[in-house]
Amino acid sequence: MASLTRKARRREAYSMKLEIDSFSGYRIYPSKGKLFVRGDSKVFRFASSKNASLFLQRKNPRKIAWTVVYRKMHKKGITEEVAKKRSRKTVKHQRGIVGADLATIAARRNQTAAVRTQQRLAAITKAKTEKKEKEVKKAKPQRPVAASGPKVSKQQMKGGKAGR
């Protein structure tokens, strides 16, 4: 019973609770390392006195080359773990815009500049003629001027004393 089989030892090895070093990111095995509790009750675990010392000196682990954080930031040692992801090329699709389907868009694109200018001028002249017609219609229905007699103020019309 004292000697465990290989499988049992392996299973036991997996069930260990491994902690992570707060500074370096290294694994801390059971019964190893130091625990530091700050005044605000935040817990920090360190694998070695070197890590604890650097932490207490307020060193930035992102600037220290052997820490896990530094290595992740500078993409060290990950080439064998993760293969490069293939990026898909974007495929362009033509879609119609509201009020114009693909056929009209293609037709407009294939037009020459001269045809466009002719269409623009035709549209401008059409708009101008419509505007003139509207102005003519507005000008016609004016009220005829009433027979002008002596001008009477509102006060006089009401029978006021003004003007006597």
Second form
Amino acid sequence: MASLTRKARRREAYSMKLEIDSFSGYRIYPSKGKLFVRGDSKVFRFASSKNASLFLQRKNPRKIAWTVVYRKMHKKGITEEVAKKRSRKTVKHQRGIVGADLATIAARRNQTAAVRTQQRLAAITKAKTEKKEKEVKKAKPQRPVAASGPKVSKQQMKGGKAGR
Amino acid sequence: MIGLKSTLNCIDNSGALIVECVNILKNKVTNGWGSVGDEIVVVVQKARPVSAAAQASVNAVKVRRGDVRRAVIVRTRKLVRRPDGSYIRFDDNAAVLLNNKREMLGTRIGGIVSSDLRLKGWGKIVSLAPRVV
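I have the form predicted on its own already, so could you send the form predicted together with its partner chain?
Okay, now the whole complex, with that chain kicking things off.
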């Protein structure tokens, strides 16, 4: 159902370009209405001859009760919208970010202090033992460096007769 | 609705300011009334004064009072029906002067023109105009 309404909305948006009446604020559907271009090249659109006539009589749309401007000024028929706006609230929302999805974040948050210290201690001991092992390994290999392969003169490497 | 003796504003930089219609060309259908996009013959009634300094420049005045020229109507006070069924009208009648080859006499247009001109084969004028409605 939602897709249907969206489709309908899209159809309206693409196929029809609605204009707004410059006097009354009414919508002007395609192939309707009159365009009036004043001497200062301002463009006015009128949905009906009534609007055009009132405009040319220099009537003020703010003083004519059925126009959109008047109704907006006197807050006619907009009670629902106001109520809707008030009900809107900011909602705090949790979600995962890069490298840490929501589950891990929640787990971290729910940890107690004791668990955390335990983990820290464990990590420290682990690191210490690893360090010790490394030192033991380092102490063992003390072989002399560069004692492999027969010695070759540079001249030979560059290519004597054998190279040809 | 332009006919004999109608006066129109000239909105190009040819030098003419006000022109008077003396003939509508090849338009038997509308009983001799011209509308936007129609070619007419006009007499220049009022032109910008000719000065020696301006004569050498690009904006030289090309017409003087009493000249007979062709012109094309670009705005009318009378409602004109668009192909989509809507109507458009302007606050004044206006024209643009032409030479014998149906090209513009001026090089610029200083005012809004009707987009109906494009449909009638005056695309050049439409493209030169600062605003098209």
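Just so we're on the same page, rigid core means the largest C-alpha set that superposes within 1.5 Å between forms. Because the structure is a prediction, the values reported are computed rather than measured. Numbering follows the first chain given and starts at 1.
On core superposition, residue 106 has its C-alpha offset by 43.6 angstrom between these two forms.
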